[in-house]
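Below sits a lone chain in C-alpha cells, taken as the form predicted on its own.
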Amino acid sequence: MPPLLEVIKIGKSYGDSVKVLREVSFQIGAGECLGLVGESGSGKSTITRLILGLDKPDSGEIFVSGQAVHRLKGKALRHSRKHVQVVFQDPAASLNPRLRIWKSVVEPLENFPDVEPKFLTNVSGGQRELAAALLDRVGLGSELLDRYPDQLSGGQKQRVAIARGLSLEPKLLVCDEPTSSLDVSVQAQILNLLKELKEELGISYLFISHDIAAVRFMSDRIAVLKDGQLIDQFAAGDLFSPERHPYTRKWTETPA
C-alpha cells in the first residue's frame, strides 16, 4: 500500500540565513506510528506546521493520502485538514477557556458537518451526546461535560483534547510533545491511552518528543533530527544497535 504521509526532501527557511529544515524526507504507513526525535530548535515544531498546512516548505513536497496537501489553497487546504489532526504539548493552551468542554470537544464538528465518527456505536441525540461518548473513550466521565478547562486537572485537560482530535475520525493525528508538560504518573497514563486508541482505531501517528523513552514505547519506526536534517532511521527495536548514528547513540545516552 501507498504510505498515508509521505515527506519528500522539504527545506524551510525563515528570513534570509535562518534555514530550519533541509532535505527531509520520512513516511508513514496506514496504522503506523513515527516517532521524531531531536533536541529543541532541531526542527520538531517547523516539521508539524508544514504537515499541518499552516505553513508552506520552501521545497519538496508532503503528500496525504497520494493527496499533495502543499499545493492546496482555501477551500481544498481546509478540507484536507480534517484528516490530520494534532494533540499540542500544552492542553491548557489549546482548549479554549471560555468554552464548556462538550463544546470544546465538538468544536471541529462544527467546521466538518458532514463527519460523523464511524468507531462511536449507538450515539444517539445531538452533539452533547457525541461529546459524552468521546470523552468515555477517552476514559472521562459526562459529569465533566459543562465544566470549564480550569476545572480540569492537567491530564484530564490532555484527555479532552484527544478526544477533540478524534472527533473527525482522522486518518493521521501528529502528537507534538503530548506529555511532557504532565506529571510523570500522568504521562504513563496518557501514552498508554494512545496506544491503546491506535491499535483499536488503525489511526496513523506521528509522535514528536525529546523523550526518548516515551518515543521507543510508542512507535514502529524512529527518526532522529538533529539540526534540521534527518540523520537516523531505524525499527524501534533497533534503537540501540551499534549500527545507529553516533549522534543517536550519544542522544540515547544523555536524553535531551
Contents of the next structure:
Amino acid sequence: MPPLLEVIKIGKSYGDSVKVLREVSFQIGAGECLGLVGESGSGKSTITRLILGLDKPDSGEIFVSGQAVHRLKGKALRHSRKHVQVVFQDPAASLNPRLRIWKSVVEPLENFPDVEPKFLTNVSGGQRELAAALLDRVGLGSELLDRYPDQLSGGQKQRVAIARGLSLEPKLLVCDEPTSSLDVSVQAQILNLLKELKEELGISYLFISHDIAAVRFMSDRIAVLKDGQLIDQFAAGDLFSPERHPYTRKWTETPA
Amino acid sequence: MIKNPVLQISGLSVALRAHSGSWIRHLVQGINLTLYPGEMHGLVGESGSGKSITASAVLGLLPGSLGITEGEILLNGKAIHRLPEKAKRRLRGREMACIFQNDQGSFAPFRKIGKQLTEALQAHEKMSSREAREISCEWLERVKLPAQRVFDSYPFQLSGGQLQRTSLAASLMMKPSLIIADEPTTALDVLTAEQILDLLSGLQKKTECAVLLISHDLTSVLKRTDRMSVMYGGHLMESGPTASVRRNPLHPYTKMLLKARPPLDGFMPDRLAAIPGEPGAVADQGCPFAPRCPYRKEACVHMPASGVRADDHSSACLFADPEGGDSIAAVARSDQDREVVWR
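Switch over from the form predicted on its own to the form predicted in complex with its partner chain, please.
Now the complete complex, all chains and molecules, led by this one.
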C-alpha cells in the first residue's frame, strides 16, 4: 500500500530568483502525524499550498493515496480536494463573518454532496443536525449553531474551523500553526482535541508549527525545514538523539 | 545600597466609563507592581486579563472610554497618572518607551526609517540633524542591523524581525528608565524571537533600564525575567521572583498554566492538563478565576481574593495551596517536598 501522502523532490520558485523549496521529499502514512518545523520564510506555507493543490510545484511530484495531485486539473482537482483539508492559524480569517456557524460547518458537505462521512451516517435530519453533530465532535454545544463568528471566542472559532475541516472525513488534515494565536490554556484544549480526533478517526496530520513542544506532543515523526530544504527527519522520540542536525538542536535549546 | 524603584504601581484600578460619565465596569482592579532599575518583570495573562490595559495606564495611553478610578502610578518617584496630556507626551519616548507586538504599526509606512528615528530624537532633545543621524545609526548597529541600509529603508522593505530590532533601537536610544514591551515577539517565529529577547536583555543590563515584559508566552517569561506577575480577569493572581513562582507556584491558576504547556523534553503525557473553560469566564464577585477553578470552594464565590503584595512571593488565592489543604501549613513547608510537576 502506498503511503497516504508522498512528496517527492518538489521544488518551487517565485519569480526568477527566489527559490522557496528545493528537492523536498517526505511521506505521511495512514493515521500518522508528521510535524513540520521551520522559521518564517523557510517554505512551510508553500508546502501547504502545494499539497492542497492551490499551486503547482516547478519540479517533483505529490501523491495523495497514489493519485498525482500536481497533475490534476479542473473537475478532477476539485474532486481530489475533499481528501485534504486544512486548519489555519487565524480562525477568524477562515470563517465567513456573515455566515452563521452551522452554515460554515456544513458548507464543505454542500459542495461535495456525494461524500458521506462514516461518523455522520447515523445522524438523521437536515443540515442543522449534521452541523450539531460536527460541533459536538469538537466539544461545542448546539447553542452556538445560530451565532456568527464574532460572537465566539478564539478557541471556539478554532474548534469550528476544525469541525469544518473534518466534515468531509478527509484522509489528511493540514494544521498550519493551529494554536499560535490562542491563549496558553486554550492551546492545550485544542491540542488535546486534535490528538483525540486523530486517534478516533484515524486521520493523518501534517502539523506545521514553530512551537517545538507542541510538535513533539502531536507528532509521530518530525521534519525540520530550513531555507526551503528538509535538513532533518526523525521519529519524535529521537528529538534529543545526538545524531540530530545542529540546526534542529538549536530549536530544542532555545526555550527555557 | 537600595535602589529607588523606577515604577511603582499601587492599588491601580481602571474602569469603563458610560456616556453619562459614570463607571460601568472595572477592567483592572487593585494592581500592585514595583520595578527596580535593571530588572525585567514579566506580566503574564490570557486575553482579557487586563495586562495591556495596565500597560496603557502606565503609558498614559488609555482610550477615552477608560479611566483610572483608584490607585497611583509613580515613575521615578513622580506621580504620573494625573499629569495632563502634554506632560505625559514629554515622558513617553524619553523616560518610558514602548515596544508593541505589531512591528509594522510602530512606524509610519511611507517615511524612511532614518527620518522617523531622527525626528523622534529631535522632538525630545535639541540636536543637529547630523548628531541625530549619528545616534540613530549607532543604535541600529547595537541591535545588530546593517545601520546604513536600514536608515535609508522604508518599513515595508524590512522583515518582521528587522522591524522589531528597529523598534528596540528606537526605544532604547532615548535611554529611558522604563521600557514596556507588550508582546514584542508574538508575531515572530521562535528563533527570531529569541534573538530579539537576547538583545533586549543584553542592552537592558548595560543601560540599567527596567523592562515590563508583557506576554502570554510563559516560556519566555520564565526564562528571561527576574520577577513575574500573573493576571486573570483584571486582578493579580500571583506575583514573585520568577524562580520561586516556577518552582513553587502558589495560585491554582499559575499551577495549571504551568502544567498546560507541553513539556519540551522528558516524559510526554498522552493528554495535556488543559484548564477547562474559556479565558473570558470571569466571576463578577469573589475570585475571578473561580468559574474555571477545579479547587473552588464556597468561600471563593463570595469572598474577594486577597490582594497580592508587590514585594514578596504572594498569591491572591484564599487557599494558597489547594492540593495540600490548609494554606498556612503549605507556606511553612519547605520547597523540597513540594516539587511541582513542572518541566
